[in-house]
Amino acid sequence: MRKSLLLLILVIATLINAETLVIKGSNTVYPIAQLWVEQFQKMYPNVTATLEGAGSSTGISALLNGTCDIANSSRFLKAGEVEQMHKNSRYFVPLVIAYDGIAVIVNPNLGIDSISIETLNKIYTGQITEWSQVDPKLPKKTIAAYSRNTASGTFEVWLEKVLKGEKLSPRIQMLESSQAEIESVAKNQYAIAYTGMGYVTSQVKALKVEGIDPTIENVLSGKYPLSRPLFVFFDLSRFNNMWPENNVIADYIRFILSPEGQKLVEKAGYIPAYGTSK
């Protein structure tokens, strides 16, 4: 009896004392998220994190709607955003935790190495549509393009560097993740997409772009044209515009913009924003 009452009373500890983090947003941050909230949770057992990787604009929506602690990003607020965000009376930080290129890949069975911008303007505004439009030594087959859906911040990136403006050709085949954008180039040997680097595998094959590879010197360099940084977000109106200390956000702020934390922006094929060593 005495031992179940022990028992009882550890339990409501545990739960009293339990803190909850809620993470929501972009695919591309996804998997360095993952490997902080695995490392968190054991830094900090009491708390249970929740990660939900579906797209930029979710994470940002949840964040001006409350549902959320941190919202991750791979692109900057929209101006509507921000307008929402002050509107409500919100201020969110803006943190840099990484650098990406966004790699364009293509089935490696294909036989081509390097892409300009202005051929990937005319594929995915549908003013081409065969590789041999591309290069004549190309097969001429119909290229099937991919493209992330309207949620992700890597869209909208690749709207801004690769479309400028232009539209969209219905063309397109838009796909809900990156991950199944490497399986939909490495299935069919006419596919192009584009995707986070750190996503890029065996299964396929990273162009240059204007003849630069998507490497990490490049990126960092500012050389590869399809470079950008990685972000995470939080609110600091819930904190009364004070930076937070003693909570579970400050402590998970302070590990992924720790040495640790980024060691683990390289580990999952990222480019750190600060420096790895202690």
The other form holds:
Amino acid sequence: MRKSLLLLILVIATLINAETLVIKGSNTVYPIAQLWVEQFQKMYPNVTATLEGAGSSTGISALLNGTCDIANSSRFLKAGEVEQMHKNSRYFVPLVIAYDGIAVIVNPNLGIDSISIETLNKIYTGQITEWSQVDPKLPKKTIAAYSRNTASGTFEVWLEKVLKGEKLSPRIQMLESSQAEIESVAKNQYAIAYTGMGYVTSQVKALKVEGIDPTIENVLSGKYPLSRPLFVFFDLSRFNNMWPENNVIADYIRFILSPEGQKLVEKAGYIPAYGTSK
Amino acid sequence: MKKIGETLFKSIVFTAAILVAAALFGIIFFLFSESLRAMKEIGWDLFSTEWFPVWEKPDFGIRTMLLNSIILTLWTSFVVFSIGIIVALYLHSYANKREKELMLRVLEYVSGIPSVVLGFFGIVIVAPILLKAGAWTGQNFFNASFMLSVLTLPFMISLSYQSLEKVPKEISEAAVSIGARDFAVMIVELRYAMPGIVNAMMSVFNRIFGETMIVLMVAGGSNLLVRSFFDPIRPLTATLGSELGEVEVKSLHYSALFFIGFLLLAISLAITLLTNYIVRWRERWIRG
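Mind pulling up the form predicted in complex with the partner chain next to the form predicted alone we just looked at?
Let us now look at the entire complex, which starts with that chain.
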């Protein structure tokens, strides 16, 4: 009885003593952050980290309100947000922690190797519906074009870089996961889809976009057109604009930039911003 | 002492009943209040054809999805009702004891398959077959309809069969004794069993209308009004299932999704009430 009481006091004491780390923001970064938090809590058992994916804007405004410590974002700060930051004399530090590279995939049996953004735009807005319109050498077959559902971060990039804000054709089929896309394209000879580069398998063929191969090097050098950087923001003004050496935030950032942290980026299907060990 | 126990038990049961009723009304109220914003700000445009929720100028029109939902449900129900009743009649009138037992056992197992497994089956097995048959995409109206039939046929067959078995022997014997042939006897029995069968039809209809996982996986997910069996479609439930998880809470998109939920609930409730009305008060319509 006494032992258990002691144990209880001990547990409560550690709970009170525990540091917290609140992370909020982008759903695109969420799968990476999930792996990070998991590993981070193993390394620092006295830290209680909470993670919430609610969109980049929500994360950044939470950082501004002081309701989170780290904001994940799939885009850089908007002009209005920078202004807000100055008004409140805050100092958000941006870190590029990964790249979201998107591969355009087709069935390996389709005789096409390269595609332009313009053609992709025409396919996804419905101006082109048959492969022979893409290239006269290709068969006169209906294009089965797949897209990720509108909730995904991959779709956001597509909307920005390929659709350029135009409306998706109603013929485009929405799929719920990258795996479903790979599966569908592997089975259908006349299908096309796009997916995070980390998900591409040998069952499908990744096309060159504007003549550039979808490789990690081309994304890191900025040549490949269908990619974007992913950010983590934290607020340095909370520490008098000094690097918070002994704070849990510093531990977390040190971890996510470390080789182990960057390996988890790859595991989540993204491109590590600091290169890979390969 | 006994009395106290009894009172206690009564009050517990009473509270439970009240809670269930309250939960139902709570859900309706919740769906309604969350969808209020969409109704106010979008108004009748909610019933336009375009659904572009995350674009800069968003559109929240559900007409195409609603029509696809209705067409898919009506067609699949038609298939399931016809096959279900025919199989139930066979089991009731022709099958011997061993056949009956085997069939009912198999149906029991099939009805236990989770819909996500059926969806997976649809993607992995049915879709490639449809592609070979000439469809331009494997996930389409036919695939969804087929998998939904597999999901609901066991219910339809076993519920109709049970209603047929409940028909008193005197009814069929009377029919036989005035010289009715097999077919005519079956009609007589069917008519007698009709209230039970109509109830089965209603629950199957609601099940198909509300099923989310299968249509999310195999219906194709495109906002195209169905024109052929091989067109990919996206029923209302699929949109709800796909987008609700990631939507910004309290946004217009969020509210529009709740409107879909509210509409689904309203339609399903209306169908249930209508069937109850027919079965309870208008038995003559269906028994003739």
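Predicted, not measured: the structure shown is a model, and the values here were computed from it. Residue numbers count along the first chain shown, from 1.
Asker: With respect to the change between these two forms, which of Val204, Ile128, Asp100, Ile60 is the hinge point between rigid parts?
Answerer: Looking at the options, the one at the hinge is Asp100.
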